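So this first bit is one chain, no partners, the form predicted alone, shown in structure tokens.
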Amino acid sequence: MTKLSLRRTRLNHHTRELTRETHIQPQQLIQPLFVVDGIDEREPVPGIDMLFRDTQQSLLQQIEADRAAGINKFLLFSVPAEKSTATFNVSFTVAQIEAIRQQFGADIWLAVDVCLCSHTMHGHCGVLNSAGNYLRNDATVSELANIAGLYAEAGADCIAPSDMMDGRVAAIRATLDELGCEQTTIMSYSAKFHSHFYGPFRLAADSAPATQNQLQDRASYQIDPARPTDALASSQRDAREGADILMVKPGLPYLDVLTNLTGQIPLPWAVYQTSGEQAAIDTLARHDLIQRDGAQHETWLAFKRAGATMIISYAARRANQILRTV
């Protein structure tokens, strides 16, 4: 009887090169972008290597040299220096967007985060009643379709809405048509889940619930993590509502719903690997704890096999230097 041997294929790097199933593409990588008003130079975001809350000045210059690196896609989220309650002036977000698009034309891909948090004094993701304990959902709706329609006329290719309110990529479809802006892609966080892995992420984007506030977290409109069968039905809503991409949020803790929504609902998944993670990764590496580009790179394949189209990734700018050294 011949002897099974299952450690010929992994005895060198050539043949483990050769049989590998999985693999990680820098042009499946969407790099985050953060761009804050009122702000006069870059400012580091804390527990995350090589990532900024930048200025519109030195926005173009960062986009330049993520292109530079071989990433040419992007998600914006964007930070104004006055916030509200009800009604929103996104012009410096607009502004942005315009800016990208004309020094970068089609040289890029990308999308921008349709949410409210950043833009409320309360850090919640849209209208609250007049009791502070509840957010409304159509007049939060109302408020991203249209915003929608103003980042897509502005040049954004996606519009990401990341709120998790009920009907919201139906509206901004709707909007987006009657635009006519019909070839914009709508990229929705359909299985967004109530986190403790966004902590550096809010401090990015300004984005932190008030402690004052009666409605403390988001755990009234974001996916509770008991709850799989929660991010089905959500991610089934917003296909039939005219989707083009879902998400999952976070990654890591969640590669078992992402696995069983990319083999029930046949469209591009992307997986955010949130800030959190990415924090994990590269404060062990500080520490000496891990090796971080290859953490960074096992984590991207554990998502791949999970079934995700795309990664957003805060590393997608290193991702030549992790692909050559792993």
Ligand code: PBG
The other form holds:
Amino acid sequence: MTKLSLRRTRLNHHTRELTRETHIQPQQLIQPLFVVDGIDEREPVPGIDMLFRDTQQSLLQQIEADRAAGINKFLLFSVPAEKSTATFNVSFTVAQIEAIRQQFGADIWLAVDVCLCSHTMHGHCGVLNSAGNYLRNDATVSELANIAGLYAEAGADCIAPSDMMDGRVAAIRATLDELGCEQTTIMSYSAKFHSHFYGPFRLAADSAPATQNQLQDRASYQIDPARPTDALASSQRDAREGADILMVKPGLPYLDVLTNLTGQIPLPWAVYQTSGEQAAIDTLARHDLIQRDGAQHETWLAFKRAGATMIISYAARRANQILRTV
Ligand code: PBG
Ligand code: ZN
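Got the form predicted alone; any chance of the form predicted together with the named molecule too?
So here's everything in the complex, that chain up top.
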């Protein structure tokens, strides 16, 4: 006599389908976009398939193509041509938001990243003190709040602060409300770790900390990977300050954090599958060491199991194709 127990429901695709608990829906994927001032032609981002640093024109075409592929939610990173240290000109980004809004209206949902690292000469996410060894908190926060207001007025649906200064969510919420942008949501990078998985992004956004800095890295403002309780405190704080959506970033190396935080704080949770994570998958696939679509899908399932509702993924634009093949 052959004994089957748990294998019986794994045997054919009907029972496998019936018993699934987790599903990937393209409506819950967010595609990051990069738009770069001062380039004539769009450029591929190293290591990541089908990801580009777009010009204003190619950006609009890319969004059109993504919509045709069934993706309508985006997170915009905009890279200015000129760097500065104290006052920041965001007119390029404002123009991109306006152009997107004009072309696509309410057909798409547009979140815009708010940070200073693409703007500063030194590549840090805020304003440095004159000694060059400390990122000034409140000076940075007031710049960010100001910029967030301009993005909201230009038509952003959502403001996504990624700087990790203290008090920025409250300051941004206050500015948005004062401007009459009370409908604009805030998605806070509330549990953003000091990670090595941001490499390709920093090339795409031209935002790596400069090597001649005294302050060499972002350890004095991003969360220590060995300290999950700081991620909890940071997320609770951002929830209190008025964030509508919280986030864990990176994704796969922090699934434990995602599981714990989504279980503890009853707000919508995003997870950010970062550029380094994506490049790892795509590089394995390019070497024929992994089946690209299946591996991508498997990582998305992990995020859903861990409690994220929405996933920020560089492969979002391939989702419908992926879902057809897995
Ligand atoms: C910058 C920022 C980073 C990412 C989003 N916003 C990187 C960093 O902190 O240097 C990471 C995105 C990715 O790697 O995909 N504030
Ligand atoms: Zn930054």
